Every structure is written in structure tokens, then in C-alpha cells.
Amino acid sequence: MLFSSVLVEKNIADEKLVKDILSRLPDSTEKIEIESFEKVFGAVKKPYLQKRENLNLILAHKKGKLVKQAPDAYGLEGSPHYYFVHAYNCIYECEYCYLQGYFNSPDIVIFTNRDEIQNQIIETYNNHKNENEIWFHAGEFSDSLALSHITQECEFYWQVFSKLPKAKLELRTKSANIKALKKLKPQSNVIVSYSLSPEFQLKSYDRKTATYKQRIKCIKELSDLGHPVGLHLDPIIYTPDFKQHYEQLFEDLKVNINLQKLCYISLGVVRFSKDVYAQLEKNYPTSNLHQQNFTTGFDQKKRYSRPLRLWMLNQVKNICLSYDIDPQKVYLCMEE
């Protein structure tokens, strides 16, 4: 992955982590010092698809709250869920991605103040001493593994969560970049969660990500090594034969892994905020997503009608259960 340039906040230019990241980039990458990323990132709106020709990397410190409470129905019920902000934006390009309508720039930002991230994770953990477990999620605003060969984040996460026995860390990804994970000893409280859709859907909507076969191969390799693995079957997109495609997906998984060992499976249907849908229309005017029968809800989000959503989710959930997956491991994501 080549960035057009890397922008570094002046006050962190001498930090070891910053120097380490820069050393892993090609020497030809232009390096520019800036006062603060807030004055550059999104200061002038940059078209989302400009990332295809001109994508910058920004190294910065994130001020303020780094660990935030996750929305309802974000993870398995019964435990508090938080996500932490370690990066903005993704090198991949999925037509349904909410990031295209979230920031005013597609440039990648990596936050290097990891000690502060660690301290806020530990503080949040200590505030939930009476809980049986507490979840932390990486990948809310970026892919957890896509740039891990540059950031060396996985090693950092392993060190932090090895000291937090009641904490669970979820690394959400669509990447085949698992080299770092293959070198790390599996930890029972660090779960790698792959977003997965039927093969035809990935080919239609997921650009530059790991392919269907690559993702299943990574799931197998990590599972064989003993790493806990979860699945996000999200977004589920309606076609008249979508059920058959998900049955094939589970058949493909079954020949590669022990399905009963999956930590959980989340199910979610495709959905768009008003701003994201406007960007979808602008960025992908010929997308098949425009042929979907969406309605606009009270919250201005576009999604299928509630009866259709629940029917679709139940169809896929029943497929999960037909493969003897514990129903307690299957949950509906972002569905009230």
C-alpha cells in the first residue's frame, strides 16, 4: 500500500513509535510536518473516491475521550461494550461503507498516543469490577488488521489484554493481513472477527478487501492455530435466493473449521444513514444497492421494512442453528 504522502504532527515527530512507522514506509513517500491533524483532516472536504488516486497517511495524537461506550446491540447481550479510537478510515472501499458519509476526508489517520489508549482501557475496566466480563472493540472507524504490518498494533493489544483477564478484545476485519497474528500466542480474550458475506455479494460490493476464499482461508489458519474467531454476517442484502447463498457460505465454512468453536455470529441487514446514502448515490450511481426496496424510518435511516428485516435475519439465524451453533452465540447487530 503506497500513500501519496505522510503527514506528521510536529510535536510527535521524535516519538519512537512515529519513527518506527515511518521506517516501514517506502523511502519515496513524501513526509510533511503539520501543526495538528484537526487543521488538515477534513478542513477542506475531500471526495471519498479521491482515495483511489491520492491517499494520505496522517500520524497524530487523539485528544479527549479515546474509549467510548458502544451503541445498543453492538455485541453479545449481558456485558458492557466499548470501542476505542485508534485510527480513522480504511484502505478498502465497500459500496455500503458508512465511512464514506462520516468524515470529510478518506485519508487514513493513525493515533500514536497508545499509552493514553491503554490507560483509558484500564480505567474503564476498573470501573466495571463487578462485571463478569467487559468488551472492547477495535475497528469502529477502520479495519483492525489492514495496516497492522505498519502499525505493529497487534503486539500492543496482546500486551495490554494479557493483564485484563475479565476483558474481551474484538478485532474486526476484512483483511488477509494476519502475519502478525500467526506469530503471536493465542489469547482466549482476544477474538478476531471476520465480516463475511456470500461470494457473489463480496464480488459485487467489497472492493480491494480480501476475497471470499482468502477470508475463509484466514479463518481456518487462525482457528487451527488456536486463535478465537467470530463472524459478522453483515450486511445481509436481499436477493430472491439469498438463503441459498448463505447455506453455501456455511457449507464452505464447515469443510474448513469446526463451526461450534466460533465465539459468536452477529447478523445485520444493510442500512444507511441519510448522509451515507447520499454519498452512495454520488459515488456508486450504478450500484445494485439502488435496486433494493428501502424505506426511510423515523430516524431517517434507509433500510428494509421491519417485517422484511426480521424475516431475513431469522432465515439466516435458522441456517446457523441448523449447523448446531449454540443459539446464545448468535445475536442481531444494531437491531432494536
Second form
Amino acid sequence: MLFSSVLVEKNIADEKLVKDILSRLPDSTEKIEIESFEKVFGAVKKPYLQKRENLNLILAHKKGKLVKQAPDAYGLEGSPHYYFVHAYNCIYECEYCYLQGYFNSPDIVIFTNRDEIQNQIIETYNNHKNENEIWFHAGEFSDSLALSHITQECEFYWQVFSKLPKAKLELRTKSANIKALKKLKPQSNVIVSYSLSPEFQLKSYDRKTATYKQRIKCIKELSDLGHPVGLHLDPIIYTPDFKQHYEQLFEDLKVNINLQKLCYISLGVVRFSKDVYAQLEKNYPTSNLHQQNFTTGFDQKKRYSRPLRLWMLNQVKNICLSYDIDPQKVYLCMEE
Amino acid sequence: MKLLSFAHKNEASSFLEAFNYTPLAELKGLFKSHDHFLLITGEGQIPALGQINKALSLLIYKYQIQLTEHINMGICGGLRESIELGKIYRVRSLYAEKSFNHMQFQSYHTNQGDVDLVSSYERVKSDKHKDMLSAFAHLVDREAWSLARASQEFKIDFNCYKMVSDFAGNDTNCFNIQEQAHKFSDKLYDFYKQLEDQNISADTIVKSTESALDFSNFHITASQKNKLDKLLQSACIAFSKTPEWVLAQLPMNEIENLKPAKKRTSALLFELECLLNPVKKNIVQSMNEVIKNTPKNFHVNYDPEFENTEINIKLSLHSEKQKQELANYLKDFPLNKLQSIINGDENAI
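I've shown you the form predicted on its own. Could you give me the structure of the form predicted together with the partner chain?
Time for the whole complex; same chain goes first.
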């Protein structure tokens, strides 16, 4: 069972969306009413790896800012980038995931005040009327598609962005849960972006996510249906033969999709904030990530030394270019 | 030796009958058998914390007992419908309530377990209180969190097994166990005997890399020791070998001949880093190759972590001749080459 119990804020228990979500959960899921999610989520330190045994699902309203400016180098250069907060936490378990050190609980929170999220997206859009395009990213704190069969969010945001022609919506995912997307008419401003790594790396570090082959299959299916697709080759992890693995990845993609049709490819090397690295050491004491020789950068992040990471990024970028991908479509994520 | 703890004497009655305990005069409620100790902690977070701290200090510091595990047993209340009355649960995570609607952030965790438990600040006699706590845990007691906390501070493995005597809330009988005390205690005792038979013990998670390695010939600061341990551990994981094997891959004779001792430590750490990441050695060698013709009294420095592209040149001028030398040197100084290496030059990696 995915969720052992579902915690619902008392004052939203009668909302249609809440009832719809509850109706899609198994009957055996224990339902508990709570005053407010802030008093529960993060009020106590819950071990990250408890997500392996059972998770709570929390349905709540998020107050305050729901649309936030993305950090520098978050997306393609030249346009403003924002992310919107529709959920906290992820059902998957990737060893390098920053969420393990970000929240104090692995429980999943879904924010059901979608109308307010929509309003803030429109408000932000209207504040950038002079821009050619403005990006909105889903999936900063959760996978965009993993629970879409329960939340039915895709349908909602599809409709929101159909009315915002200059806005782009990015749905970041590692999920094979594309059933909802397959039913939706492709929209040029809604891009599904897959995080992808070489197969051996994905097997080592990504747990419960769609496999390498499943992700490529999804990319092909969505691409064939006309959905715009982007790629995040992130995190790139050093091994002496990492170049060959990325060449193989592009070969595998090439036989399935027209690479020139990809909207963008972002490249990023593995990196950790101090807190996340501490959690990595605690949660995965024998992870191969410990054999990586990281340095502590100007921003206190643990990552490869500058020469190594820039060299790695250039190597993968050169592989992209060797497959005739437009250099304008390749960008370095979270790098100067 | 193990330590068993119970909040009330009634919960421990079957144990007290079955084992041949001797009370310890120094602390009321502490008993000794041939292979373990038993402690009656009293009810509530604060009394239990005081009692467990006294017991652990006494056993560890005065009697020099090596306690291997602390097992807390007893009865508790159910908070969620999925909980079965009369069943004994292994507790996974332990939380505590500071005051009504306010939780202690710190939590403690056992090495095994299926359900979570919260230690409440007072008996849970209303549904409102029960509902609030049920968002955090399946079970409620009054002490376990304090016991887990003390065990962690004394670095003793902690496990917790609780039998559900009642459901908390409006209909609770305040966990009054007087009438059924013997029945509950019998069940707990039978469960404990099963545990003993299965020899369930805490898994040892941390495998220390501090084996019999001798670094007495090195001058190692605390932070260097920390770094050395981490690098050794990483190398052990990377090569699936022992720390002894890892060190055998380094030019230890060369390192050990360096003077002073501080230099030996730096070299040891550097060589370990290079073993894990040969790229770093290539970069350092490339940088040193570029600046190898630097005059003796000039010192070219770069960020050892290569994050900063700035190059520092340090020298003291004593003569016009040196000034001219500096001008000549700076004219051809390979700044671009150095910065290109720092920015990931292909040939340097």
C-alpha cells in the first residue's frame, strides 16, 4: 500500500477535490483529521527512510506564496523562471535527492488550493507581459507525474496554461505514469521533462522510479503523440568511463526519438548542500556516492572540483552537439 | 548485559517472579539478575528521564557494566483504529508531546519496528487529545521517548515493545492495569522469552574504519583525523577492500620519510584523495608543470580546491634586478593556461 494513512485538514474535508482524491485511495487507508498541516508536517523529525515502509499522505491548503522565483541557472537562459508549490516530497527514493535533507519528514503533502495556485500563476504571468516567454516549473519539491492518477493535476494545469500562450509549463519527472498525459491534447507550451542518467547509474541510485528503458519508452510515446519533451541529464556522476555511458544513452535515445525535436537538454553534475550530504551519509552509509571526491564550494555545497565538473559538463555537452542538437537548447543547470 | 525497563512494577510483575533479582541499594527500583538488570522508571517523561539517567550513570560509571541493549516494555494506549487491542508491537520511532498541541521536534528510532509511539505529557483522556496525537503515531505511552533519549546519550541500543491495553480518548480507563496487571505482565514476559529465543539483537550499522591502523608517526589534527576517516571509508567502499589494503596502495615509505610530521599528514591525505580521484592528481600535476619555471623567490599560489580562478603571486623585492625579473616573469606569465586548467581544460584532466 502506497499510503498507510491520509491526514486531512479539518476545514477542507468537504472540498470536492479532497473527496475525489480520497475516493481514489484504497479503502484500507486510515483517514485522520488534523487541524493544519503545519502543526504536523515537520513538527517532529521523521526519518527519511521510513518512506520505504509506509508514508502518510497529507491533504492541505498552503498559505502564502505559491509561485516563487527559481534560482539562477534553473532553466533556459533569457526568460524569467518560476516554480509553483503544488506538493511536498516524492514517493521515489534517489540516493542523491536533495529532499532527504530539505524537509524533516518524508510524508507527502498535496496542496489542494489549486485555484489559488492558478491565480498566482496568472498574476505572475501578467507581471511579465513584456517578456516573450515566462517559465513555470512544477516538480521542485515533488515528482510532477508520479501521483497524477490520484491528484489529476495534469488535466487542471493543462487547462490553466491553455489560456497563457506566452507561458511555458515544465513538468519534471522520473515517472512512467503518463496515462493522463496520453489522453490530453499536446500543447506547445507544456513540456514534459525527463531526468535521465546512464542505465547503470540509474540502477544504482534511483529506487522505485521508472527504469531507464521505461523512461525512454515514455519519452518516445509522448514524443510520438506530439508532446514537447525536454531532458535533464542530471546528476552526472563521475566514473572513468562516464563518457561512453552518455554516448550509449544518446544512441538509445536516437533510435527512439528525433533528437532535434527535444525542447532542451539541461546538464548538471551531482551536488549536495551540507544538510543533504549529512543525510546521505546517514541514510546510505555504503553508497558509491561516498567514493566521489567532492570539495566544498563557495556556496557550502559539496561537489566536484571546478576543473572536473566543468570538464565533465563540456564532455557531455560535446556529445549532445555531436548528435546535431542545437547548442542553444543545451544549458548547464545551477552552474555559473 | 541488558537493561529492561518498565514504567510500573505491576507491568514487570511476571519478570520479578521469574527471575531471581537482587535490588540494588543505591537506587530504588533497580534490580539485578544473573544476566540483566531491570528498572522501574515511574510514569511520565520527567520522572522516567531522571530515573533512567540515575540508573545508567550508576551501572556504567560506578559498576563499569557494559550495557549492550536497553529494552523498554510495558503497556500503552492505541491511537489509531488499525491498532489491535492486546497485541504487542515493536516500536519504530518515538516522539514526545511537550504540551497540548506542541511536539518535541527531536525523535528517536529503534533498529526495528512496525509502528510509531508518542509519549504524551499527560494521560490522554479526551478524543481531541487522541486525535491530535494520532497524526504522529499509532501508540501512546508516557515515558518511552525519555528512555530512548537517555539511551542515545549513553550510546546504548534501544528497543521498545508495547502491548496495547486500551484505546486512548474519551472512553479510556486511564490505562488502569491494576485488575489485569498479571495478565498483561505474563504476555510481556512470554514475548520477552520469545525474543530471547530468537536472539533478536540490534543490527550493527556503523562499521568503523578505525581498525588497527597505526598513525602514531603522523601529526594529525582533529579535522584531519575526521577527513582521514572519511577518505579511508570512501576508499574502502570504492574498492570493496579493507583500510589496510587501501593504505598499501599509497607510497607509504615515501610519505613516512617526509619531515616534519605535519607534512606527512598532508601528503597522506593528498595521496588518499588522489587514489579516490586520479583526476585531482592530474590537475595538480598540470598546474605545477605550468608554473615549474617560476623563479625561486616567487611563490605562485592557487586555490587548492580549484573553486577560485584567481592566481596569487607572492614575493619580496630587494633589488632593481629582482624588479626586472618580476616584470619579465609577469610579461610571459601563463595566466590563461592556469585558468584554462581550472576551467576544465581537456588536456589537464
